[in-house]
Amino acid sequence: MISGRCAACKNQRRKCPSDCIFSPYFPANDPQKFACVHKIYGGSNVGKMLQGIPTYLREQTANALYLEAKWRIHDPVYGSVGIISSLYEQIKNAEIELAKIQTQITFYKLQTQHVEAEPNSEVLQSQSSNMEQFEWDNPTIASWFN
């Protein structure tokens, strides 16, 4: 037997009207949704607030107080504001992470870059001790520095 009660209809046990409010917004096919509102803010006042706001912020509206009464069924002391602080605490975990990974990369680029020029300037170095004995030994050019 299929009845054509709404969830909040449903729940308070009464007869569906053609015109309910709930109907749209607390389907058949999900109790829970309604019990978790209707728990946590009662049904006549879910009733105000639907009636009190335009039309097309309606099942907005429902959805945002189904999740707001979920999560404080879950946490009844801190409700979605602890699943939000929870998540900024991760995020900023995640940066602090990051950080360090890319001061590593940084680290090891450089230290990388460090070890490939040591060969060339032992190179450049001994060119150079070369060109010192070559510039002191004609004697024009040394007197030129002194």
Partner chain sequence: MGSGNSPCASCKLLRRRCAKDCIFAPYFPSDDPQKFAIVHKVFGASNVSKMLQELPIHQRADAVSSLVYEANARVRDPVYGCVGAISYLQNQVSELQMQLAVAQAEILCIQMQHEPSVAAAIPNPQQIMEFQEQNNNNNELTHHHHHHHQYLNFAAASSSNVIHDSLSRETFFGHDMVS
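Give me the form predicted in complex with the partner chain now, not the form predicted on its own.
The following holds one chain only.
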């Protein structure tokens, strides 16, 4: 059926057999999809690759090939590798920012703890224990307070 050809067979100007390996994943209404993978991988290569994949994974494979082909067309030098580098860069920057902010949070928390520790009461505490010591050592003075 000439009218029922998939995008791949239309592109290749051939008959589209009923068991065409491309037709489930390269429908006629999306000619761009096959055009992209054809440009980067070549039609027969795509067919070979799909044949090596179990049927239930072929749709994901075709879609992944389409994405990579699109990225390669968009960036002929780096393709999807350019995206990977940029993502690594983003991750690195985000980790640095996160570390900075977490350090600031720790700094604030430590500051707050230090202020809340009430150093005056501690000093008073130690002073009063010194006083007790003094009184024991000097019973005469102690008797004045009793």
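Note that this is a predicted model, so its numbers are computed, not measured. Residue numbers count along the first chain shown, from 1.
Checked against the rigid-part motion between the two forms, the candidate from Asp75, Pro24, Ile40, Asp30 that sits at the hinge is Asp75.
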